[in-house]
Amino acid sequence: MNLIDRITAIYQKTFGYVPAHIIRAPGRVNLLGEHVDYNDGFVLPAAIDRATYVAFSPTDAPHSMLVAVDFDQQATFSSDSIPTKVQADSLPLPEWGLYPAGVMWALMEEGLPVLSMNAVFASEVPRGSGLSSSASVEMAFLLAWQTLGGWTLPPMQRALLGQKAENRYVGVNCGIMDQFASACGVEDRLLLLDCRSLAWKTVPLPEHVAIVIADTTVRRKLTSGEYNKRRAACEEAVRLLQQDLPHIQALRDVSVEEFNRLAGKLPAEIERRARHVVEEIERAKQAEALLEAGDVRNFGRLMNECHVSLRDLYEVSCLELDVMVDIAQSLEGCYGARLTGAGFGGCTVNLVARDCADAFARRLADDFHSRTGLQPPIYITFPSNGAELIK
C-alpha cells in the first residue's frame, strides 16, 4: 500500500469519512553551498521525490486534530492553546506537534484566517537525516491551511512563514533554504537561491545524471550548541575583517582574494570556519555556468572540494560520512560526493551517471556495510515539484 492510500485509510478509520484533500510537500537535498545560508551566501538545493503527505478536511470543532502516523500519536490544538504550546486538554504539545502548530501560529501572526481541520500525515523523508523532514511538514500544513482558508500566498512567502515558525515557535534557528526548496521546487531542475536578496532561478540538471542520497543511519550529533558555535565564529570573523573591510555585512561580501590577504589576522579556528564559507560561496557561484554548460565533471569536482572543506575547515563531518564519501568517489559513474545538511551524521549526496545509478547504489551499500557494519538506506532521486495540492 502506498503512503497516500495508507493515510487515506487511517483517516477514514479515525474520522469515519474520506478526506477532502491530500497535499504533498517534498524534502530537499542540497548539492552545493553548505553552511552558507546564514552567511548571506548562495545555495543550490533541489526538492526531492520523497515527501510528507497530509490527508485533511475542515471541521466545525473548535480545535484541529492531527494524527501523526509515523509516531502513532495524536494531538489537538486551537487558536487559544497555540500561544502556550499546549493541546486542547492543556497537556504539552508533543515535539512533532510543534511544527504544524508553529505554522498555525505564524499564520495567525499574519492575521490570516486559520480554520480547524482533521488531518492524518506521514512522511517518506527520514527524520534527522539532513533531508529537511521538518520543512516538508511545515510546507504541507501551510498549504493545507491555505486550501481551507481561501487565501493565497506565493511559495516564497509560504517558505518565509515556515522559517518563522521554526525559528520563533519551534526554537530552531534555521536559515531559509529548507522551506524554500520544499515550497519552490521544480521538476528536473536545481534551485539557485541568493540567501540575502531571496532572488532565485532554476538551473538544469543534465538528463543523464541522477542524485543518489546515501543515509549513514548515524543521526546528527550536531547539537544546537555546535551549530551556534559555527554561526558565532562566522559573525566574529565578520567583526574582525570589518577593521580592514568596513563595508562588509556578512562573509558573503568577502572575496577569496581579500580573505587570503587578511586571513593571518584571524585566530586559527575562526580562520578555518570563515575560509570554508568564503570558498564555498565562490564554488556555488561557479556552479551555475558549469551546469548550464552540462559540465557535470567539474561540478562534481566542486562537490568533492566541498566535502574536504566541511571535514577539515568547518569540522562538521564524522567517520561514517567520510567513509561513505570515500567509497562513493571510488565507484564507477560517480561525478561527485559529499556530506549534505548540517553534518555530524545523516546523509551524503552523490551525483552519478544515471545508467550507473542502480549498480552504484548496491556497491555503495555493500562496501559501506563491510567497512562499518551499518546497513545504509540509499535513494536514487530526481528533482521534484514543490508543495502541491494533489486532491
Second form
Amino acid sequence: MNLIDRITAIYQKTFGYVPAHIIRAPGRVNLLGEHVDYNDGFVLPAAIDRATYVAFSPTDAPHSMLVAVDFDQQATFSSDSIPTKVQADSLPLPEWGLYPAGVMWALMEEGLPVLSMNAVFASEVPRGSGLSSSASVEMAFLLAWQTLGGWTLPPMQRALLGQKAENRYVGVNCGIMDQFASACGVEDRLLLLDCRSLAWKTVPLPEHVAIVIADTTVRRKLTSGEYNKRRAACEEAVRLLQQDLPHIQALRDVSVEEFNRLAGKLPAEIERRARHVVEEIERAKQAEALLEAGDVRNFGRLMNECHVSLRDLYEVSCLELDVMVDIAQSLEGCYGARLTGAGFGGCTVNLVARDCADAFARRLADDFHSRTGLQPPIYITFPSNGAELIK
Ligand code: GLA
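Could you give the coordinates for the form predicted in complex with alpha-D-galactopyranose (GLA), as opposed to the form predicted on its own above?
What follows is the whole complex; the chain from before opens it.
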C-alpha cells in the first residue's frame, strides 16, 4: 500500500470519516553550498521525490489532534497550549510534535488564523539523515493550515516561517535552505538560492547524470548542539575579521584573497570553520556556469572538494560518511560524491553517469557493507516539485 493510501486508511479508522485534504511536502538534497546558508552564501539544493504526507480536515474541536504514523503516537494542542509546548491535557509535546506546533506558533505570531484540524501524517524522508525530514514536516503543516485558513502566503514566505519555527520554537538555529527547497522545489531542476537577497533561479541537471543518495544509516548525534556551535564560530569569525574589514556583515562578504591575508589573526579552530565557508561560497558561485555548460566533470570536482573541506575544516563528517564517499569516488561513472546536509552522519549525494547509476548503487551498497557491516539504502532520486495540495 502506498503512503497516501495508508494515511488515508489510518485517518478513516481514527476519525471515522475520509480526510478532506492531502498534502505532500518533499525532503531535499543539497549538491553544493554546505553550511553557507546562515553565512548569506549560495546554495544549490533540489527537492527530492521522497516526501512527508499529511491527511487532514478542519474540526470544531478547540484543539488540533495529530497522529504521527511513524511514531505510532498522537498529540493534541491548541493556541492556548502552544506557548508552553504542552498538549491539551498539559503533558509535554512529544519531540516530533514540536515541528507542527512550532509552525502553528509562527503563524499565530503573524496574526494569521490557524484553524483546528484532525491530521494523520507519515514520511518517506528518513529522519536525521541530512535530507530535511523536519523541513518537510514544517512545510506540509504550513500548507495544511493555509488550506484551512483562507489566507495565502507565497512559498518563500512559508519557508521563512518554517525557519522561524525551527529557530525559535524547536531551538535549532538553522538557515533557510531546507524550508526553501521543500517549499519552492521545481521538477527536474536544481535550485540556486542567494541566501542574502533570497533571489533564486533554477539550474538544469545535465541530462546524462543521475543524483544518487546513499544513506550510511548512521544517525546524527548531538546535532543541534554541534550545529549551533558551528554557526556561533562563523559569527565569531565575522566579529574578529571586522577589525580589518569593518564593512563585512557575514562571511559572504569576505573574498578568498582577503581571508588568506587575514586568516593568521584568527584562532585555529575559528580559522578552519571560516575557511570552509569562504571557499565553499566561492565553489557554489561557480556552479551555475558549470551546470549551464553541462560541465559535470568540473562540477563533480567541486563536490569532492566540498567533502574534504567539510571533513577537515568544518569537521562535520564521520567515519561512515568518509568511507561511503571514498568508495563512491572510486566507482565507474561517479563525477562527484560528498556528504549532504548538516553532516555528523546521514547521507551522501553522488553525481553519477545515468547509464552507470544502477551498477554504481549496487557496488556502493556491497562495498560499504563489506567495509562497515552496515546495509545502506541507496536511492536514485529526481528533483521534484515543492510542497503541494494533492487532494
Ligand atoms: C541543515 C540546516 C540548513 C543548512 C544545512 C547545512 O540542513 O537546516 O539550514 O545549514 O544543515 O548546509
